[in-house]
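Next up: just one chain, as structure tokens, the form predicted on its own.
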Amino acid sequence: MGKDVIIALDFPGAAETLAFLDAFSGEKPYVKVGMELFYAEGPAIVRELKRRGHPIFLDLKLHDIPNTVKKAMQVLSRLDVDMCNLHAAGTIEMMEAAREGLTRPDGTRPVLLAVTQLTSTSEERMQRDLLISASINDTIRHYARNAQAAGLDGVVCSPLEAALVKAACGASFLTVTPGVRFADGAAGDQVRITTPAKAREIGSDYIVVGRPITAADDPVAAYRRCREEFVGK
């Protein structure tokens, strides 16, 4: 897989999604789907985006007991989507069941990740909210070789992990990481954030943008800008 920029399609409803995307004409920038734009649509908005020829990450971060999740998994894996999420703090069998659900009966399934910590938790948040007394950087590192060892493709990180994970779990894990802002941008609720062309320094495979490409004046024109700093073309 090569690097890519994946935009975010936090939008209320379908007719702002299919608005934005009508822009780019002759482009199929790869898209994530949220839990806001799919709670409003439902699958039809995922299947629409799949007709119109996009990539898709359906980005649902699923976290329950284990067969729950296997089976809306099962659900999941009929939409064909690219590209899905989890939580890594779900636990090893959670992750297991939720891999075996996405898998076909023909062997195939997409991509499967795990949320390490998102990207708007501080390390003194973690610790203090949610009594993790480890550091932010060794608990994700432990939850991403969790994810290795129940058989996922990669994780979902903040950029300035991206490193230590594949330092942990080998250059082909994958690192796919939100909390991306231009140099020249605001961080809105991110806190662990850096700009495309260091993502790509650092070693992120994808990165998710979505208000400095969404809430740009030219959102086309953002994106290219973001795709010629991360991916260089």
Ligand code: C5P
Given for the second form:
Amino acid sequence: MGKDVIIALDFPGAAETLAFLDAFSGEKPYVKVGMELFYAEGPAIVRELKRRGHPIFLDLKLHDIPNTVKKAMQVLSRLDVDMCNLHAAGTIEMMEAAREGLTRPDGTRPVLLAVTQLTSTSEERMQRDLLISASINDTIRHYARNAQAAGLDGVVCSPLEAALVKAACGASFLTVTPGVRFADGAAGDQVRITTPAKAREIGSDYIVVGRPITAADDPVAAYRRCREEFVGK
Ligand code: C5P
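What would the structure be for the form predicted in complex with this ligand, rather than the form predicted on its own?
What follows is the entire complex, opening with the chain shown before.
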């Protein structure tokens, strides 16, 4: 599985999304559809992106009882996306049920990732609000191991956590990391950030990049620069 840049399509609807992608002539970037776009447009936008030839990460972060997640994953597997995810906090049993639901009759399935702790959750909030007394790094390591035990392929985490996940779960366990900014770019609301080159050095397999590309004056040039720094071509 090759390293790649995934563009976060954080747009309110199909019109803005497709207009943005129309600027890419020859390339078919890997794209991420999150809750905003999916709740606005439903499965139709996923089918349209697929029809246009984009690999798709469907970022819906499922978290419910195992049977419900299994059934939901069965439906998502028919959308033929390339990657999807859930919350590791749903337990190993829920993650196993998700993997089973996602597996197609021919045995294939999209890459399945677990969100460990959201990067918006600080250690202090996790301990106070969630009553988890371990450190955030121990929690992330533990959740990543649980995801691996459930047969998942990797985790979504901050690039700063990718190294500890690789150390705990092995080099082939995938790390998909948002929170990426160009060295000369604006951080926005992201706090724990790295550049594409640094994320590559730390060992991220995929970086998820939104505003540094979508809000750039020339998004295609920004995407190419990002790919060049991260993938090296
Ligand atoms: O615009 P920006 O590059 O900050 O976008 C990052 C994308 O990654 C957004 O879609 C955001 O929801 C997502 N994400 C994140 N941090 C996480 C999980 C997902 O920034 N922990």
